[in-house]
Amino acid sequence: MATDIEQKVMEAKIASIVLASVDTQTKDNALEAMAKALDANRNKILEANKADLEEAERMKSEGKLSQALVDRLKVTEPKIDGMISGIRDVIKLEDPSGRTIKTLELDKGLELYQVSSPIGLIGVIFESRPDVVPQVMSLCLKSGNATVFKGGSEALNSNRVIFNILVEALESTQGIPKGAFQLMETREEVMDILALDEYIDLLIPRGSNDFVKFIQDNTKISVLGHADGICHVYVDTDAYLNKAYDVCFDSKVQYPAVCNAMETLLINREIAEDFLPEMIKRYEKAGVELRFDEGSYAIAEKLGSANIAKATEDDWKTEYNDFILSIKLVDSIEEAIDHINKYGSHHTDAIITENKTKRKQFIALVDSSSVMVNASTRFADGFRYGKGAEVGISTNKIHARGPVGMEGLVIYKYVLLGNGDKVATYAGDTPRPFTHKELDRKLSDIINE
C-alpha cells in the first residue's frame, strides 16, 4: 500500500511525461499566469512570511536557528518583484528541450538525431529561502521536468502559499497537466524522499554545509549540488589597489550568507602594508570580524584595531554565511592557488590584477566552477549569469557546473529514423559501410513536416 507520499511522487512522476510533451507557447502562458498571480497575491505572501518570521526569530532567541536562516527566510516587497522578474526572464529563454544537438546520417536514409529532453522528475529540498519555490518551479516548468519540493519547517507558511498560488496559476493553464509540482511538508517526508530512488530522477538539496551532506549521504538518486562555499579572493601584487578594496568588500559584505560570499581573503605579502590596513578600516566600520594569520596579525595590530583575532586552521575550512573573514598572506600566486585548492569548495574564487601572464595561470590552475578576474565572487548567481533563475549552483563535474539554469534540467535521447533497417546488413563477411556523415538537419523539422 503506497503511503500518501509516495503517491504525490507517483503522481508528479506520471505528471512528468506528460509535462515532457508540452510545446512552448503553452508553458510561457503559464509562466506568465504564475507571475500574475505573485503580483496579485502580494499582501497573502508577505502576511504567511511575517507568522514564520516571527517564529524563526524565537527560534533564533533560543539558539535552534543561524542568524543566516532567518536572514534567507525574509520576504520582502524587492523580493516579489525579483520573483516576478526571474519567472518574465525565464519566459524569454529558449525553451532547452526537444532541441537538436547533432544529427548523424549512418547511411543514406537511416538518420541518427541527439535530441535534448527533459530529466524527468526533480526533487528540491531546500532550507530557509521561499523564493526557491518561484526560481525552481519556473525553470523546471519551461524545460518540461516535474518537482517535488520539501522546505524547511522554518518558511512553512510561506512555502505552502507562494507553493499554491504558483500551482493554482499554472494547473489553470490549458495544457498544463495537473500534479506535476507537489509540496512536502513535514521533516519525516524528507528520508522518504530520499529512498524515493525508482521515481524522482535527480535530486537538487538548497541549505547549509550539513544539510547537503546529509542529503548527499542517504539517497541513492544522483544528486546535484555543492556542499561547501568557501570562497576566495586573491589580491596580487600587480592589482590596482581601488579595485582590490571594491570587490574585497563586495565579495564579504553585499550578503555574506551564501555561498558565493568570500571567506578568506589572500593577499601577496609585497603589498600587504599598503593594501591590508584601509581594507581593515572598511571591513570594521561594516562589521566584519576578522581573523588573522600571524604576517596579517602584526600589520592588524600596529594599527591598533579592535578586537583581532588569529585565525586557526579550521578557519581555512569555515563557511561562516556572517559577517566573519579569515585573512593570510601569501608570498606568490602560486601559494595562494595551492591554498584555494587545498581549503576551497570549488566553487567561486577571484583574483585581482593587472598581469595578464598572472590572469592566465589563475583561471588555468584553480580548480573551481566559477573563477573570477577583478570581479566580485558574489557574481557567481543564474540570475546574473543570464539564466533567468537558478536551480542550485553545482561543483560537481559531471552533467552541470556552476550556476545551474535550465541547461542542467535537459539530457538527452537518441532516435533513429529508418526504413526497415537490419543490423545484419552491416555485419557478416561483406558488411555495408557506415556513411557517419553530419547532417545539418533538425528532427523538430522532419517529424512536424
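Other form of same protein, the form predicted together with a further copy of the same chain, not the form predicted alone:
The text that comes after this line covers the one chain and nothing more.
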C-alpha cells in the first residue's frame, strides 16, 4: 500500500502531466495571484513565523540551534516584499518550455520537431529559509513543473502558512491542475522522499554543504546543485599586479560566506616577493586570517605580520565560508592547474595573467563550471550571468552546469508529424533517402493554427 508521502508524490506526478501543457498566460496569471495573496496575508505569515522563532530561540538557548540559523528562519516585512517582487520577476522571464529548438525535414511532409518541455516532477528539500517556497514554486510553475517541497522542522509553521496561501491563490485562478504542488510535513522523513526515484525526476537541495552532500549520497534521483565551493585564484608571472590585488581582494572579501568566494590563493613563486607583501597588507586590514604554505610563510614572516599561521594539507580541502584564506606558492601554471583540479570542487576558478598562451591553457585545462580570466570568482551567479532567477549553481557534469536558471528545469521531446509514413519505405534494398533538411518552422505555429 502507498504511504501517505507516496500518495502525495503520486498525486503531484499525475498533475505534472497536465501542468506541462498549461500555456504561458495562464501560468503568469497564477503567478500574479500568488504575489497578491502573499501581499494580502502578511500578518498571517509573520504570526506563523513568530511561533517558529520562539521555538528556535528556545532551542538556541539549549545550544541546539545557531544564531545564523535563527537569522535565516526570520521573516520580516522586507523579506515578504522580496518574495513578492521575486514572483513578479519570474512573470517577466521567458517561458522556457514549449520552444521549438530545432526542426528537421526528414522527407517531404515528414517533419521532426525538437521542443523544450518541463522535466515533470521536481523535489525540493530545504533547510530553514521559508522564502524558498515562493521562490522555487514560482520558477517551477513558470517552467511547467510540478513540485514536492520538504522543509526543515524549524520552519514548520512558516512553511505551512506560506504554502497554503500560495496554493489557495493557485486554486482561485483557472487552469492550474490541483495537486501539482505538495508540501511534506515534518513527520514525513527525508529518506522516504529520496527513495521515490520512480516518481521524482530531479532533486534540488537548498541548505548547507553537509545537507546537500547527505542528499547526494542517499538517492538515485539526479541532484542539481553542489556540495562544496572551493574556489581558487592563480596569480601568474604575467599578471598585472593591480588587477591581481583587486580580483584577489574581491574574490575573498566582498562576501566570504558564499560558495563562489575564493578559499585558496595560488601565486607563482617568481612574483611572490613582488605581489604578496601589498596583498597581505590589504587582507590584514580587512581582517582576513591567512594560512601560509612554507614559501609564502617565509615572505609573511619577513614582513613581521602578526598572527601568521601555517597551512596544513587539510586547508587545501576546506571551504572556510569565512574571512580565512589559505595561500600557496607554485612553480608553474601547470602546478596551479593540477592543484585546482585535485583540491577544488570544479565550481569557479580564476587566473590573473596578460599572457594569451597561459590564458588558453588555463581555460582548456581547469575542469570547473566557471573559469574566470582577470575577473573575480564572485561573478559566478545566476543574476550576474543574466539569468534573472537562479535555481542553484551546479557542479554536475551532465544536464546543467554552473549557475542554473529555468533552463535547468526543462528537457525536450521529439514530435514527428507525418502522413501515414512507414520506416519500410526508407529501408530494404532500395531505400528512399532522407532529406534531413533544417526548416525554420515552429511547432507552436503548426499545432495552434
